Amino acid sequence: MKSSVSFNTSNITSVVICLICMGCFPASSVLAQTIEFKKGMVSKPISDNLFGLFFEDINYAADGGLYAELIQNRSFEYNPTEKREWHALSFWDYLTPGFSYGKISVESREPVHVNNPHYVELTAEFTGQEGVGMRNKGFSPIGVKSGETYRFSMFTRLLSEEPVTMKVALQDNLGRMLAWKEVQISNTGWHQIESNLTTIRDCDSTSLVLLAVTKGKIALDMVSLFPEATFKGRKNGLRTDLAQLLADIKPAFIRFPGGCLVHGDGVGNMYRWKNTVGPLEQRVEQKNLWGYHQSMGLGYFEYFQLCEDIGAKPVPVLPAAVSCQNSGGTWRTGGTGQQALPIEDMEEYLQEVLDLVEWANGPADSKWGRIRAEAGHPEPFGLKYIGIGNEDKITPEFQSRFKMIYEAVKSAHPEITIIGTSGPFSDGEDFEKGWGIASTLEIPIVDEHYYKDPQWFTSNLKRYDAYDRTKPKVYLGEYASWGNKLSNALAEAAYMIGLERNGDVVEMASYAPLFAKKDFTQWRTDMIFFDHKKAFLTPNYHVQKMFSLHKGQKYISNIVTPTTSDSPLSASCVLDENQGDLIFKMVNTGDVSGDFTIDLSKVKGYDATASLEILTGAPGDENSFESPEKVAPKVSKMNITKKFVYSAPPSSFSVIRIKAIKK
């Protein structure tokens, strides 16, 4: 049975929102906003967590993307297991300008930390007029702006008798200085040097150059360069423009760090949260499942901090103690390369999962809470959700280990909501088994994933209408329609109408993947594309943002209807209880205008002027670096009456927001 709530007072039910406009009115002055519904109007609840984001380090989304570090291979840990052509000095050039000469080697005898085993030894035998050293061009040409400050740091150790003077410089591709400082290396133990560099002009092809200008021998590691202007000014922070695009959506939650990345390419490659917290030089870097490198500079602390900075709930996903079924490239043969942690290792792994809760929520004087506090966050993060597993093959090995993890967390932390998994597809054997486990164990939420063509989405708009309301709720953790044209986004919008209509059973939803870097894209449908200077937004992004910014807590039936049945028209009406607004969402996936009847005869207390936000264009339209706003929403005002017809343009998504009369 579907749960529903009727507004059933004797005459009318009033939804009253009281706002105090600080600075404009005295604190005693209250501005009341009321929309009233006559008896018989039917509503049902919508999850306040319905629309969120999913971040996975795919398409260079983290290093070289959202994570603002500008130096590639900063700790000399690249290796051929990630890419055959990679090695510890990849993306570094050895420099001997003029008649200078010396030596360079990669060593591991006395590292900064055992988790960061490789470092460089540089010997300057004859420095000439310019010095001996190294150059790094970053993940693509480093872009700098005139007058901006960049934070440089590196760990150094003196290996010769006399101190070594080193020039640290930002140069353009012609060798001209954009900023430079001299630092002296005199410590015989590992020591971090920090300095600020302020550039004198813009440059889109910048390199970091390190030159020993006096004779001697030194060791170098963790060579880093960050813009000072990171998101929220965080020292080990995020790229401002990309993080702001996430904040602009105002997501209810962020799921991280994946995705297939979580369970990894074999059990040795599983994403282990403890390896990603603490000082940067102590984190364990590793191969990325998607074929590159993870520095772990963007780790669990930074993910939780991002969530807090933009007001989103953190939803970390942990491996279910099994690796991806496509490990070893077995996806080419249909799998399964799934590996499982030995049972004798499970006690330790269960403790690892429980320790995450302590790290996130424990007091600052607890074992793991202290590590969070030492990183600069003594207050708990307020973790409420943990995902276990990610579209796993539902094997006996998975089932036994998932059950152990679920029961351990449920017993130790009943306040934490566990999210299970139903495998990688919208139906089939794994889907049925995953839901069977969820029902048997009474898991609160089940994560569904599917990527389909647009026609599948428009043909399955009522998928969740028939879901059993007595069973676990749904988290649609990954979905997309295999494309970034307007027609793809509209198919997703029509489907999201169905998610909203079933917001009493669909608890959460997030499009995937989120980011894709130009020329480094492994997945052909993404939400935000970027290069080293800028980003452009897809129509899919605009749809997600429009749903998230215009969300409601109640779904209201029988107010908006297409004028013809069996048409490419979809609509919903929701009440935003926080603002007191009534919101209509209407999708027309057809090639001619479509009419919607909006009947407000049973509604009172609304303003006659509404806002209209509309996304429209030709079905094949899409944005690009060259035309970033070819498809973008436009906002205007419109007058409304008690009953009117809204004519939606072909290939369009429209949002009408009606405000309550201010009293």
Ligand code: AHR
Given for the second form:
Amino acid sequence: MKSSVSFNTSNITSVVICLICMGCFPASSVLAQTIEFKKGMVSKPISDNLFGLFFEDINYAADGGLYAELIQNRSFEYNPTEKREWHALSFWDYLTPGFSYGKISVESREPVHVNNPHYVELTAEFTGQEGVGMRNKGFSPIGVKSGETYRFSMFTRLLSEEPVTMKVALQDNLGRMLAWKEVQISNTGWHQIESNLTTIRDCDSTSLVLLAVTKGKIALDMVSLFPEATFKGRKNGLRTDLAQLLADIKPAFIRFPGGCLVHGDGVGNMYRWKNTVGPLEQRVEQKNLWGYHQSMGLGYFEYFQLCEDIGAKPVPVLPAAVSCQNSGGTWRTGGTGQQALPIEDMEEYLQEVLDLVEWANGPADSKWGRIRAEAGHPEPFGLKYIGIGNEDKITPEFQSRFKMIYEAVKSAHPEITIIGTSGPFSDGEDFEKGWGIASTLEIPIVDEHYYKDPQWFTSNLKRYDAYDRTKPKVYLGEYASWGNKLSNALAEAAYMIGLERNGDVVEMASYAPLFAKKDFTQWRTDMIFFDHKKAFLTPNYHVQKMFSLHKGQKYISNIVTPTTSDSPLSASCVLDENQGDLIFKMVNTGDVSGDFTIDLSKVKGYDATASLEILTGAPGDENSFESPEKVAPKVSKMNITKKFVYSAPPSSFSVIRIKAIKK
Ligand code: AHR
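Would you mind giving the form predicted together with the ligand, to go alongside the form predicted on its own above?
And the full complex, kicking off with our chain again.
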């Protein structure tokens, strides 16, 4: 420590005191330039990865959500194992307008790719005035905007002698044209057609209509429509508005693709990363255990690209070769339906895990690095973390497989930090066993999950104060208080004060789940609600964002003091070394205002004007599509003095940011 410390030596007293009170944490020069430490003041490092995001394809978060594809069941792979009433032509209508007639069937003899077995054969026998064809209305209404361009594509094959002319149109619900083009199908092998459609007006009930306007027979598959304006303009990209909401949080990391989606409903449903990369038509689609379909269009490449686009570290979570303990509907009877990959399949599975590292980080001419490069990303993605397992039941089958995976990655890739798992609850058998394994194997980080009432959070603000600093670090991978009212968000904010205070042992944290689509929601507390064209933010989102945007690298004690030592008032002070700002976070979960004393007498210099961001309202307030801004943070300026009392309104979360060092 001594050699690495770079103090402002103009004040010898403060240096001596720093060395006494700062324990074993080295002081950075910014810290020393900012604060004179007095007895009892402590600075602790805060993990730079503390505030991140958890993305799971639950609540239609991916297909029909963040993934900007507008066509539902584009590849005719929907089936009754996903929903009893679903079949290969779900969400498609067969069209024979006027007196036209023909045939439609779903085939699998000669697919585009073996991984994508079903396609449609369409025969136009009498085309009449309008043609014979199909219509898709998307996931919910397709909304289009005037003057915007949409990228249409589909794979086709001519099955008749004469080429077939097809009309590709966007229509409103009265059949009026918004945009259309004609395409010729003359190729006898599978071939992808691409065409841009620019709409002439806004429409909130758009359908894609494909009509064969000349006689003949064709095969078609992978019928796709994307807005050209995706996030960062990526082809096969993401909904701009939703992705931007993630970028706005400036998350340190994004965990994906779940959640229980990772370990799946039985071993056959585990999320296998290799099935989700490469050309779209070659990806292996499968049932989503939350009761719908995964096209895998948003796959590992797209997740990594999103992370890169918004400056977040990718944190993929891979199954620990066991399925969810609730597999096969056993959640109804308390589990355990956990299934394990047979031991004889483990060698191949271990290779699959190792191949992920090569795919993400290997050179563009390596076997798996080449697949990444062919997708348009020759540079490595810089993968640093891999999660193994998702809140699994800690059975002997889990333990043996987890250990094999852990040891294989550790020995082949010591540069990768592995995250273990500790069951679905904050305590109990799996929690103890998960932590036991982590300690024995010296796993660097352990993933904890819990969803609780707000009272649990406010009663457990000191949970991590007592964690053993010699043990693995914590990734609080999923947590939320049950609800999206202001009172829920404030309970989480109070708890997050404790995460910051323990940012030396809590390495990472992510609220869960992230997205929920209107009318397609499986989980009852979520961060961002959206429909086909807009989104609203919950108070919980605002809290997450305020913590992330006002993060610090050092936690400093005894500079902000609430008048109560525990709930309903909680506070933290952190130093943002990059900006030279001291940041005070103050939560009042009570129903009367609460005072916090901020004592800057040991701060060497500061601007007399500070910024104040405050989230407040009635405890039961929440946002909605109708009233999206009912609970939203407000920013203002305030004047400060050397020692002042900040009176936090009832039910509030306040962040005061003080410029403490001139840059
Ligand atoms: O976040 C929703 C679900 O909660 C996750 O899929 C699972 O890991 C947890 O039980």
